[in-house]
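The chain that follows stands alone, in the form predicted on its own, written as structure tokens.
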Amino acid sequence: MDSNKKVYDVCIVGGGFSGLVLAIKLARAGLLVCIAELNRMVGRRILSTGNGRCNFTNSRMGNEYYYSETELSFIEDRHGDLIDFLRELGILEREFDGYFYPITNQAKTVRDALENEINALGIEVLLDNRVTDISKGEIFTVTTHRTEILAKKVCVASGGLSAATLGSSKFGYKMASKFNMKVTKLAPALVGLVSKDISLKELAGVRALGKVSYNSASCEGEIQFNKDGISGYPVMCISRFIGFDELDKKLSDISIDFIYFMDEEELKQELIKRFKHNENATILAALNGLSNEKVIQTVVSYARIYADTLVSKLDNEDIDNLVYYFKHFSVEITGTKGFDNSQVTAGGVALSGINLNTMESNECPGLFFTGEVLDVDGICGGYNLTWAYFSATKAAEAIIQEV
């Protein structure tokens, strides 16, 4: 080892949200920190979060909003701490139904605030440095395609496979495997679905409320239909399960309940009441207001009823068919839109190989993992940035205590 070469207390691989939070917390504690980032700017993926608005956390917080192969009771509610952390950086928040955004409604505000703090703390950032290897001797050597970095500890915060154009990387998984740590199966999550179902010809362009179910997973919210697929909040939230089934070549159809706020009997009685109210009304007129207009037209068509049929002509079988298709509208899917279009990666470095109090590798002391690279993914709503913050905070607390 060159005795004249700078040795950092911690080298952080990845300048995303988790890596930046960790760097700030460590530097504030007086540690000598550097960040190796493959992009030409830090926090690039932050710009795309929340559709460019950066929904960074949620007041409804708990391990039930996350998925992993490992039990997640260790996840604590730190959403208030994250709000306070961003306030210290000058980010004022606005809250909408429990979802928190910067008051500017711009993800750039969050990215810039983190970069400003990094600069203020004098943290060295090696941009456009793709890390190719980590080795451990007396200390760690982090090798990039441009240089070598010496550090007493290393944290891999390199993210996952999602959004390749914004700097996705397999690096964290490769390093985990190198140090004899398990990596679980990987699938795109928070991603739209691809479908060639004939129903999309009629529903393309529609936004409609509904409950989307896939096997045992389900979620409610606004569904967005387009000519070659389906997206929207409920689809994104359950897409991880479809991603894994696509990987295993065992896809099933999704089922949509357009009237999820009523059970089948309640809906049947609602239809009977509407039809009795004006027996000379056409079926489309009688159903007006129950769901999106095009959804109603499609359901009526699937129930094999002509759009100009008078409700006085309907029988019990017609009503049962309407109930069925409103509540169990099936759409055949061919898979997800893939990692490049996903917001997060499901799966990752197995938590079984991590000390969950410190985020440190059980196999390699001094090597930490935080954020998306780990086998934890959350639903839509600020949960993944909160996980990035939580895991970075756990690592920072442990490292600071050891110094």
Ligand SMILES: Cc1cc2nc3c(=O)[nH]c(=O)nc-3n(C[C@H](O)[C@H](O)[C@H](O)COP(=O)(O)OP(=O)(O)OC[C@H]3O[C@@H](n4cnc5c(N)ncnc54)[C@H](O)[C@@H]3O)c2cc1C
Given for the second form:
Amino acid sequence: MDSNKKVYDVCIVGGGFSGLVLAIKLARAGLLVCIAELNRMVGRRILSTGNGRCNFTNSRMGNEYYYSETELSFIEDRHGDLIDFLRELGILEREFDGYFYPITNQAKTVRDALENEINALGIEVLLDNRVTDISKGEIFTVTTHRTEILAKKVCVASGGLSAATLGSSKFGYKMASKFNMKVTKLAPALVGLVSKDISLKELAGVRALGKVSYNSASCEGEIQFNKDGISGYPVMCISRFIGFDELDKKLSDISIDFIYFMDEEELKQELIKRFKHNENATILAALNGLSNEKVIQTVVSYARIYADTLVSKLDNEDIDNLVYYFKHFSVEITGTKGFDNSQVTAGGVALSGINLNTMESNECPGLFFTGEVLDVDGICGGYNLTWAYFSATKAAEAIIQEV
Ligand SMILES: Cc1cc2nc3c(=O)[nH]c(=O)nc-3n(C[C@H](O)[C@H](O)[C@H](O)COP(=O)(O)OP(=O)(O)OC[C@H]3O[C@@H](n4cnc5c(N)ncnc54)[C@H](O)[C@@H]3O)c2cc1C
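Switch over from the form predicted on its own to the form predicted in complex with this ligand, please.
Let us now look at the entire complex, which starts with that chain.
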């Protein structure tokens, strides 16, 4: 094994979004920084973000968009800083309804800009170096499968367990345990759900608006039905709760409200109005336009009404049944599509073991944690990259102040 005798001010484990931001901020302040990355390129995960477009932040910020076992009031709104940081790297942004993307619509431009800055600052990057251990004596020794790196401080920015093909490992959790820090339960989040529900035979291929609820969590948006499960924004946003319940083997059904923009009474009146105007029409014709056509067909069959039934033949019980199934359509799920299909890992290194002003371990001074490896996960919409940026910035500010 080669031994690199140089002593770095900071060694960063993981060249993902968080590690790259931290490295740039530290190197700009004159610190000698090195990144050890298991992939053969830095920022590989960034390429897949936002369906290849990189939704890097959101104008709606606040700790209500994040989850953790710990209270999150320390999270500041740094989305403006992140936009400025990327502008300095040449990335112009485009905003769509509060969601920010690079104007190129290409995640690659964000990754390339970070890499260009890393190179311009002369930051040493050890690619294809899987870090296997960190030990602390007078200084830190970071051991990779190829070499040993000596550093005064170390930051673990090794991410979570999601999308293993893009580079993920349990390393951060192992190190937290090694240094007597707690790791919370881990579950896949921002992930589609698996279901064998009979309704998917009818609904597979449908994209329909709805509000998806799971116990007390709910979210509205476009739901995508597939033959083996459901996905889409509202499903992804509540999936973390299903991920944890799957671990605990206490899954419940999800409930979909296809007419979430009306309460039950308003929907009932809407149906009565439609049926009065269309007495000689079939029920499907009278309901046309209320929701996706296949959703209407499925709800009608769940309400035990034949599709060719004339409106004049419907009674009050039929109307109540229609209201019920439009607003409480239950889908049995068998779990999530797992870490490999998830965008983020819920849970992680417990914040109770971290100084939240500095991101430094309370147990092991000089050891920092940033990004997804920590017990913070955001909903869809640029929140996870913003967290990676925010936590890296906090660590950078603290480290720069100390030296
Ligand atoms: C398909 C997909 C789409 C997404 N879209 C968005 C989006 O649009 N907006 C958004 O905000 N978030 C999105 N996310 C989430 C976001 O990408 C992550 O939350 C964010 O990249 C986390 O940054 P990080 O630096 O903490 O971790 P990562 O980006 O995972 O970086 C960690 C790095 O550490 C390396 N590493 C791991 N273990 C070791 C080891 N032992 N030794 C050396 N290196 C190691 C990894 O190879 C990786 O490069 C998406 C995620 C996925 C998978």
